[in-house]
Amino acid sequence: MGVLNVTPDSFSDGGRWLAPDAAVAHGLELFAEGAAVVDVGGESTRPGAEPVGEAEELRRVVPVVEALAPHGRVSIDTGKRAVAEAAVAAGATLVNDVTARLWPVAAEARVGWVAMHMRGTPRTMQVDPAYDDVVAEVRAFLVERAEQARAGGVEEVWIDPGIGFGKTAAHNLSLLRHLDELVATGHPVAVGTSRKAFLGGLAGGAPPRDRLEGSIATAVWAALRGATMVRVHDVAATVQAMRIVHEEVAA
């Protein structure tokens, strides 16, 4: 899953793809590099991000989704029902849901749905996040939401532990270490670690654009632990790494 931020304030590439023509061109580039899905988002969910109004989010994402949909699978990264519905109407076939509440949209439209775990909101999620057992709590939350969606008629349900969303670096690493416990639920698992702050910390304070090595390492780790989809900024490099590891493992 290739990341396409149609935003001015995303932590890694805010503003680069805000213009519709630039966003569409980058989305086509992500497909060409090997992305199976291009994930279009019009509201930053970085720690501390301010919410975006519904009308503005719609203005940012709908034309981009509509232009990209004929070229490959497009997902909409949102927490707003109206945005999800409009994006699906424009051609998106996957709702990447940071709130884990929008499954009725997917059920009604007969599209896929990703339930992500987040503690709090982007504005508050990194204010002293605490868990008794992060793996067990995230797993229980996601299973409950996934089963609810299945019962409600969603045929394609993904679960995402929400790396970096209301978690410390230790929480993120524990979730990665125990991904097999999420895989064991039987629901396909999506993981997004790309360029996130905990990788910068592990690399001595590297800024987002200098976190490629950690992003690839954790994406490959996630795949080897059973994740079915990884959400990344650097599609070409990640695809190449995955192919090399797959060939070595298969050999």
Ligand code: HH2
Contents of the next structure:
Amino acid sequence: MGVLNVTPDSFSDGGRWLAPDAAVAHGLELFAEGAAVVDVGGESTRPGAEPVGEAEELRRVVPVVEALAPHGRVSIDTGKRAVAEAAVAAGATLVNDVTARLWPVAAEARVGWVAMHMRGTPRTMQVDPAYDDVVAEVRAFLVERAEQARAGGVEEVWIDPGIGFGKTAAHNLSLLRHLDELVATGHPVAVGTSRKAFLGGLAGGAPPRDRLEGSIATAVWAALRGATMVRVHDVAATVQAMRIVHEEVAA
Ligand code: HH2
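Can you swap the form predicted alone for the form predicted together with 6-hydroxymethylpterin-diphosphate (HH2)?
Everything in the complex follows now, all chains and molecules, and the chain you saw is the first one.
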């Protein structure tokens, strides 16, 4: 899954793809690099981000989804029901739901749904996140939501631990270390580590543009542990790394 942030303020690429033409061109580039899905988002969920109004988010994403949908699978990264509905009407076939609440939209439209775990809201989620057992709590939450969605008629349900969403670096590492416990639930697992802050911390304070090594290392780790979708900014490099591991080393 390639990331396409149509936002002025995303943490690693804010503003680069805000103009619709630039966003569409970048989305086509992500497909050409080997993305199976392009994930269009119009609201940054970085720690501390201010919410975006519904009308503005719609204005950012709908034309981009419409232009990209004939070229490949498009997902909509949102927490707003109206945005998910409009994006699906414009051709998106996967709702990437950072609030894990919007499965009725996917059921109604007969499209796929990604349930991501987040503790709190982006504005406050990194203020002292605490769990007794992060892996067990995230797993229980995701299984409950996934079962609700399946019972409600959604056929394609993904679960995603929400790396960095109300989690310390230690929480993120535990979730990655024990990813097999999410895989064992039987729901397909998606993971997004790309360029995230904990990777900067593990690489001597590297800024987002210098986190490719950690992004690829954790994407490959996640895939080897059974995740079947990774959400990444650097599609070409990740595809190459995955090909080498899956088609050559593990062949
Ligand atoms: N991470 C981000 C956004 N959406 N969706 C899923 N399913 N999983 C993730 O880990 C995930 C996500 C945050 O990354 P990004 O879009 O690059 O940044 P921003 O929220 O600042 O736009």
